[in-house]
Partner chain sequence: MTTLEKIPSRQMTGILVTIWKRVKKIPPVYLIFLVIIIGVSYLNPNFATLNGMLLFLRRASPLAILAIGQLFVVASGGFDLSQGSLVTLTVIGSALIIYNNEENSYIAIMILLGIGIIIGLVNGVVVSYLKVPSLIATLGMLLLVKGGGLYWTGGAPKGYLTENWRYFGRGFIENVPVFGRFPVAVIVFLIVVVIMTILFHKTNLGKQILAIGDNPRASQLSGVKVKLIRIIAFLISAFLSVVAGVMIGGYGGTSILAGEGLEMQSVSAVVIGGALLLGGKGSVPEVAIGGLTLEAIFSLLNLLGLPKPYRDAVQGLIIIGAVAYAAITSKRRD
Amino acid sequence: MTTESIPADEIKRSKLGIRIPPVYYFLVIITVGGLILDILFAKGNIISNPTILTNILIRSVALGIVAVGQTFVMIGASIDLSVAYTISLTAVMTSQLMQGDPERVPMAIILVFVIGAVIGLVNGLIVTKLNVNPFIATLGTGLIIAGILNGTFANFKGSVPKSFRALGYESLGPIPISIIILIAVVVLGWFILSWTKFGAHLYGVGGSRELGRLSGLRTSRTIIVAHIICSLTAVLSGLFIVSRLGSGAPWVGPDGIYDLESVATTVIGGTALSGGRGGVFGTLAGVLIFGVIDTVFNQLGVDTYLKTVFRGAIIILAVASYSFRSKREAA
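Could you put down the structure of only this chain, in the form predicted alone?
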């Protein structure tokens, strides 16, 4: 076969070879930078310390799980700003329903997942059937949840039994249970996006909803399912958080800024806000970048505001690198 018979885009891809997303370069740079700061100012007691390294991963669990769900809706060209309030609702409802009684654990878990699925369904229906911008739709849903929570609960309420707290503190062998759950969620998310019809349809709908509709895809159903998945991951994050705290409060989600941070880490990971492109492994790398920055800066006593500035710079650089790469490949 001559080169004349090979499509131009195939030749371009062969020249480019394996394309490594910029987020992985950022993760390596941030980690190496953290190691240097660790050696210079902390005598190797931060990142090179196995205990603190494990804590970085555990601190990344809640954000990592919900960011996987955010990846789904953003690939579908949507967004979910209600996840922080869904996390709070899950934490409060779980501790209220369990009341420290191990026998209530299954009932409470099932109920909060049902509530999460309903929230996702409502978000998806508002976006697809009422044609409300997803930013406004999910922000409105989140504010409704926040109003109900703040009007009903003023402080920590209820408690979870000691057996349930194993989710946040116990290990299977050398690996914490929470990290195993995070890895399982990421792998499951990757499998759904890469190997199922739903994943293919989600990328298609995100790339062009109108083209997807003309191709026979059930665009509305695809977006609704993506929102349900996102809400369910928020519920799982809420269960992890309440297992760590022992009780739920209305502010645990918003105080963690899980709405904006899940969007930020997903964008850093290469998922396009316009939809149709992205993946969960890039999102996980973005979450780990935030985890390393937080841990190193906290251990070194760096000003919190400087950490926020640094995070913002990382987001801008990451998005700029993706834009530059897209323009270069299109040339």
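Model, not experiment: these values are computed from the prediction. C-alpha atoms forming the largest set that superposes within 1.5 Å between two forms make up the rigid core. Numbering follows the first chain given and starts at 1. What changes on going to the form predicted in complex with its partner chain:
- The Cα position of Ile29 differs by less than 2 Å between the two forms after fitting on the rigid core.
- With the core held fixed between the two forms, Gly301 has its Cα displaced by under 2 Å.
- For Ala42, a C-alpha deviation of 2 angstroms or more is recorded between the two forms after rigid-core alignment.
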Given for the second form:
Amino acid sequence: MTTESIPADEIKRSKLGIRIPPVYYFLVIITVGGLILDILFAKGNIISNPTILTNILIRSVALGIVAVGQTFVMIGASIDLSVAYTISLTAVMTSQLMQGDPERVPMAIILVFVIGAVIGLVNGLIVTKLNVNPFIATLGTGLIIAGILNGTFANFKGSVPKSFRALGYESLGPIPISIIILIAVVVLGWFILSWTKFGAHLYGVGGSRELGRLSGLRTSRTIIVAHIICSLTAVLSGLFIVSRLGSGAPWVGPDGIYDLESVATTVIGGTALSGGRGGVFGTLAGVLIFGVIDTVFNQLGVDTYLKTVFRGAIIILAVASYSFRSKREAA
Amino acid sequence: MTTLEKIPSRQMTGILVTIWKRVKKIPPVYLIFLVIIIGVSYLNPNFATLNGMLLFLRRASPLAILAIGQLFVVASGGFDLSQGSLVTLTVIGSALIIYNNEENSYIAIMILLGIGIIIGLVNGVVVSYLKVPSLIATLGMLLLVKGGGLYWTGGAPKGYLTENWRYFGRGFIENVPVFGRFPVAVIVFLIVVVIMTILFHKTNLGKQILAIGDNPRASQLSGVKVKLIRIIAFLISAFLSVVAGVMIGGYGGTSILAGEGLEMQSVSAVVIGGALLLGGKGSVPEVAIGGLTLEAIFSLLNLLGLPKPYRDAVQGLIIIGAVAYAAITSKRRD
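Having seen the form predicted alone, please provide the structure of the form predicted in complex with its partner chain.
Next comes the full complex, and the chain you just saw is listed first.
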């Protein structure tokens, strides 16, 4: 977007995409601050007890996976607010379809991914072909999914078999499977964004839809694919959540505020709401910041409702810390 | 013969064309409202009576008021998603302040209007000065207000709302000529519509709100105080949310779910009322009718025996459909 020349080494680094996003300094500051608070006002368990550290990571898995998908659509200057309900739909459908039977696991997983792809396709088509503002389009599809979910399914019907719950609880060596999945998703996301043609197109289209179109990119198709990827990550998050819970309920997605938090962590991670800039490693840091804050609050025994208050304040301040320097008016 | 026949028929088509042109100029929301009202009246004959209409208006007024508040923000190019949580705060906060003492009712309303003004101010400042996009800012505010309200009351509604507080939401003025008894809520609704119509359509404020929604940079260059105007828009939205909250609490009583999802309903109502999302176009009376229309649609779905959750789904379809319709027609005009 800027015409000034960029130093060669910066191009090399940014092409690799491993330039450390500034958000990691925040992560370090918040972690250190949290640890100090923990030592001063609680028992100082976070350092001494490694399971708490693992728990921070596990708690970050569900949010982390869907936030990677959110990063894709937001780089494309779109947004997906239907992810919370896609997560719920996946959780409910999975436990309904599996009915505790290990043999039905592959069928159920394939089916929920297909449903996820359809949701992403519909979102993408509404945004690109009907020209509906992505906020409204995905809030709308979210409402539609929520209505169907709440009208059709009861809480905790069906269950997932024990073998499937390994996804949420088992470890491969010392590392929990869920964390391996999160890392795999982040690395895959980074690879797609930095090394594939689709990734390059997505940055181009997100930077300016018009410029992208004029330089011969298939803008609609690129954004539709980004939406499909995002919905698929929401499905994966849903699968992880249901493997932890053992059974799905319609409220698991909206209760976890996955829609807003995935957007917030992505923005905190340095992806612009206006599109064209950002990456998954920044998003991962954003997710970890939320995980650390959550854990510190738990250690300090902060009231649940106060936690919600802090959460709201942190989301606003985190986004503000990036946006307040911009010269453009926000609306 | 042929010429004699042709002239009147041509005149007829001429008249029909002018009528059609007139009809086309009527905002579609009035026609939609009419169709739905006829549908509801057909299914429930009680609805078509004067009394039935007044009772419907009493129920629908809060949503219409919320939608008018939302319009001020939407016309300026933003969204206010903290409305619903502010409604909840108004209901449970008032119950706590009143604490079963009738004398505290009006103080409670004053305090909550004050809180509303502060929340609107914060929303506006965060968007204008910290440049946080309003969707994030007001969604964050939603969490803040919701969490704050629940923390304040300890997670469950405490105390109950006294009769004089609930008067605005469900009271009647007795012995009114022609009408018999007239709901107070409808009077509040009419007052809000008149004041806000004047504010939005007859003063510079309204024109400036539309201008910054259309093009903030251009309006800034032509001397509009963009930040101030935006803050005022959020203030009005928050203020009207408290007003609607008093009416909703009056109608339905205390509940920590009193305002749940209302922000989406008010955005839907604004869209049905023909306002453009992301700013630049809108009308207070049409949006008010949009609010009534949405409530009428809910009544219709109810009468058709659709379970309550499907309302959400229908609402989603309406929002997408209305915005897509606006996008397609505006494209054609270009």
